[in-house]
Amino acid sequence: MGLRERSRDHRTSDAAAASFAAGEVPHGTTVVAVTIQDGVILAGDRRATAGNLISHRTMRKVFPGDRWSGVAIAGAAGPAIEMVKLFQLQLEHYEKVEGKALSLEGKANQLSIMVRGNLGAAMQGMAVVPLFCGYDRGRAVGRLFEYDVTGGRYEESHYAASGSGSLHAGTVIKLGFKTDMTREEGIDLCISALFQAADQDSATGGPDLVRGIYPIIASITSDGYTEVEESEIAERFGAMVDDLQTATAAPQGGRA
């Protein structure tokens, strides 16, 4: 490593350090889902931020929680993550004790639980309000809960978004939501909501080009969880960004 990049290296944790000792924590951002025909669209951008320092700029936000559900976080990163990692193993203990998966309802409550468990950091500036979607098997449909700092759980029928750039992301699906749409509908109407919230939500990260870092996204279907290869992500960002230009390129000509 050189002098140049040892010494970039420093500044940036000396910041990192500063802010950690001002009270802030590394804080993910906006996270989306979206109702489809055979199940749910999750999405998170990939910025964490402390203060007004960019943190980390390829955090994961998306995960699933087993086969057939997913979580996105948003709030404290930490707390987030390691909440992450126990809803996973909880899940896995109960398929392993009672031979079934446990099911789609029973998995948004106990993550409502440990919301609830996180109601003291959260008091702290440390919450953690995530999203759950997952493929109801029992009913062959997609399913999405959203919940507040107390653990309260709220069934969304369409669309839900959670984070620092939720009231932009959100109001990108609500004007462009439909029902019935397909997979690749659902994927761009949440690539538009990451891209829009970015536009106007410092925290939340757009697509960075240069680094190749673009938003995590995942379909929850009757074939389970599955990730978007980051490839299909990249072209269909770029699709949109050359609809955008197209859109707002300014007519040609004038008036004789």
Second form
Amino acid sequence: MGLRERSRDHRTSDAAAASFAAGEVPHGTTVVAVTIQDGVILAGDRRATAGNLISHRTMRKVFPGDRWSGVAIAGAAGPAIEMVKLFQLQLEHYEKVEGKALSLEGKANQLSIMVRGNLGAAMQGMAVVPLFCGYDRGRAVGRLFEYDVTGGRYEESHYAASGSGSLHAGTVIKLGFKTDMTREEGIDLCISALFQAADQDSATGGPDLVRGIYPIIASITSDGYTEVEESEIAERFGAMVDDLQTATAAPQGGRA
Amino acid sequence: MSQQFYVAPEQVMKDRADYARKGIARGKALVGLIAKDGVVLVAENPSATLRKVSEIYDRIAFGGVGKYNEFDQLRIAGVRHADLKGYNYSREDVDARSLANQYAQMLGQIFTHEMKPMEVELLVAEVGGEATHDTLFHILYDGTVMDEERFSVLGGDAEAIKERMENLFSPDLDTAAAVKAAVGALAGPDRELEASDIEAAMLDRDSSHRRTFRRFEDDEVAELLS
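Cool, the form predicted alone is there; where's the form predicted together with the partner chain?
Time for the whole complex; same chain goes first.
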């Protein structure tokens, strides 16, 4: 076997090993973001899956970037969490060295470079696709950005979703979206989107009432990044479930 | 070929120390003190943009006097040291003692091996859960480290300011009183310092944020002094 063939052989077997491994390593699933009156709501479910198994039930996919921004991740959990850790460090380091925080645009571009850096791994099944939201203090508005695996950065004016359940979650948000929603309306819409995604996508975790596990939801407004209390999320989930039950209990014409 | 004259090492060191001391004495002073609500740092600094006091890490602050470009270089090295350590290990592993030692090593190395010593004095402060766990490290141009118990004075006219501080200091000063005491000591009996001449910041013991460093803007300083 010639050297060239052998190296090609190595490459294919490496790729095969990597794509096999990609099915085995935990992957995070659905995250969503919507703009509201004074900022953005960012939410993510708690499930991580490895192939067809649930590997974690309480994974965190929503993180603060710094005081004025948040990042949510979907994709291979290990590299994704590492990327967030490094991103947070970059923002804080810049702020301390320069004595002034990066602009929101600057932060979004920094994350874009990091996603681009992960392209090699993404091609082997270890993609990381984040959502980035923040309060732009210069412009006094909330803004949100989505990415593709190549580091492409796309600003969205209303909403964004990423991960395996993003199709369903995105549709729910698309139908329920109004401009200038209040914080509460935004949270309810995200809760509903994650619930519907979990209903259709096996890799997305719904609310776990037995163990008391709920999505992590954060608001990023002129007050900065704040996570919504778990008790409030539980209460809002309860109200949504009650609404659904009344809807299904009502007579359904022609089906009964 | 020019002839190299013999100069005694004692003389070399003395000349360097004199040179550094002169440079530092020309600059304005800085006071760091351990107060009830945290560590308060106050500097006389008419510039609103070139800073003497800044954040290093969650519970650690930095103060520098002397030549601006030199202490700023050391500040950035400190931020890098702290951020890397926190990233590689854990945030709780970053402490002021290790940083002070790092600075002492750098300054000592430069003092003995380079032509020109650094014309700076540094303060590395850390806030603990209670006042007895606060630390103040005062580091000199030659790498000497001093662990101070109550307050620390750096820069020009330090001896006189220290004496005034002895009279004004008490461990249960609140933030406003601590800033007032420091400004009083910096100003002395013959002059008044305006809020715009003062740079003030603190490490807030009871901060709800992970990063406890808080800088006071000019209007806040004016309010604290009123």
